[in-house]
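In structure tokens, the next block holds one chain alone, the form predicted on its own.
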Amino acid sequence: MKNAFRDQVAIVTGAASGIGRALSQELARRGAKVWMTDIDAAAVERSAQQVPRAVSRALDVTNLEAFRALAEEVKRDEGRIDYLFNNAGIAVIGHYHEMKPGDFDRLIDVNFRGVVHGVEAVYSIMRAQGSGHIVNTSSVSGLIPAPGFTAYSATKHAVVGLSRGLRLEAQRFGVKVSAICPGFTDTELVSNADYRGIDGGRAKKSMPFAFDTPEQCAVQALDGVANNVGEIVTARHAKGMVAAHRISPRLLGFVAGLGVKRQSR
């Protein structure tokens, strides 16, 4: 499947920075022309330039009219959507405990509705086509329980749950759906994140594996969508979380919560 994006039409939200920013590159570095938008105009046009033959447009993706108007532009232009990767996200992270007013608003704003506001603006178009594939962009933490991260982590249960779903009932249109679930990955969406009760740049230290680069991620994402895969783990230690829960969700309890204790101010 290594042409399965040469001459295709993406879509990529979030796509200023991180991970969003990496998957376009990748993509484009495979053959594809990419849409590559964002909530930050300046920031996406930035990104856009590094990209041969990008286009970039701002879009804040809890608007599902401007989703829908986005979608409509690229089929006009392009005469088609192949793919649609819905990667905006946000991160609160902390203890539920120490999470404040509207915190879980910003998150499902963003992170769930934004994912379902992608889907309502191109799952008609891909259906009246016949193929086409939406890629949504969880996280590891959206396939085990991850203490310290509970809100953001609801959020991406919520886009795996959906994902799956979708993917059985689209099949029959021929249009796709995939999870990416990345493991922790060096972006800015770390850096900038909101920290409740947390120290987030103790807690990066003290763990004991690496983070990806947003680069490394992009690559095993798109090989797993390429082949079609339904949830799609980025990073070792992630693939081993992953596991380990299969295995035993009670080691796996019992050692989150000594990374809680850690974490902690």
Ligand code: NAI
The other form holds:
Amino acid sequence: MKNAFRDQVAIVTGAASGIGRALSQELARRGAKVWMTDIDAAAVERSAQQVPRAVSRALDVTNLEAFRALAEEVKRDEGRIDYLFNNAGIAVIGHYHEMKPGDFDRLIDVNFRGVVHGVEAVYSIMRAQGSGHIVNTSSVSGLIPAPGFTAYSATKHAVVGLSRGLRLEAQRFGVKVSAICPGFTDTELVSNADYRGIDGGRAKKSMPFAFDTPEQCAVQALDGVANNVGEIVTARHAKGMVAAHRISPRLLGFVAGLGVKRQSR
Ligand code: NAI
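Now that we've seen the form predicted on its own, could you pull up the form predicted in complex with the ligand?
Starting with the chain above, the whole complex follows.
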């Protein structure tokens, strides 16, 4: 099969750590030139030093003008943008009634508006090229509900909704759109998340499955992107959850509820 990434130009947001860093490494391994961006300029520069040919830039995805300027810079320097990985994200985990003022806004700003900004920045460039692939990182939480994940999950459902609609609209311009829906993956998102009324350490230990590594996630994600899969679910446990939800949303909701009762403080 043709390598979909050889000599292609890719932008990755949230590339300083976790899945974004692993996506960048795997993209480079498959022959792409990667523009690694993150709100943490020093950290993304350090990460880019480990990725052949990568360029690093500071980018806060909540800043539309900065996103547009980055896309223009890539277009000017490389002549085109083949892939945008809208990957940056944050987590606030807790039941709705325990969320603090501002939690919802932060989640919406980074996890959803950040993705919209990415689309705003590259879509017209890709339409003019007649090619390109926008890859939005949602989550398994973007496909199924779970108690304690309501706010995070709402932003990730929004990413799936945006990706589904745009995928249908964009194909007549030669532009592809996919959503990556990772299962639980061992990254700093889990340790850095703001937990509201839930003990994050205990919750992680009580999960009845192993987390994927970011590298495992990246390989599955890029295989899906190369095959232009619309919704790419990574990790065996996540595929199981999505299948169970399809068969019986009530049963999955009941089981997920038991897990969260055990984890609550
Ligand atoms: P991570 O915390 O290791 O990496 C996230 C990166 O995003 C960090 O480098 C951070 O500095 C950056 N970031 C945060 N706010 C930003 C902003 N405003 N602008 C630009 N960059 C910003 O987390 P991870 O796990 O690698 O997360 C990547 C994506 O995968 C996120 O969208 C997350 O929601 C999603 N995801 C993660 C899962 C997991 O279990 N780790 C499961 C499902 C989805």
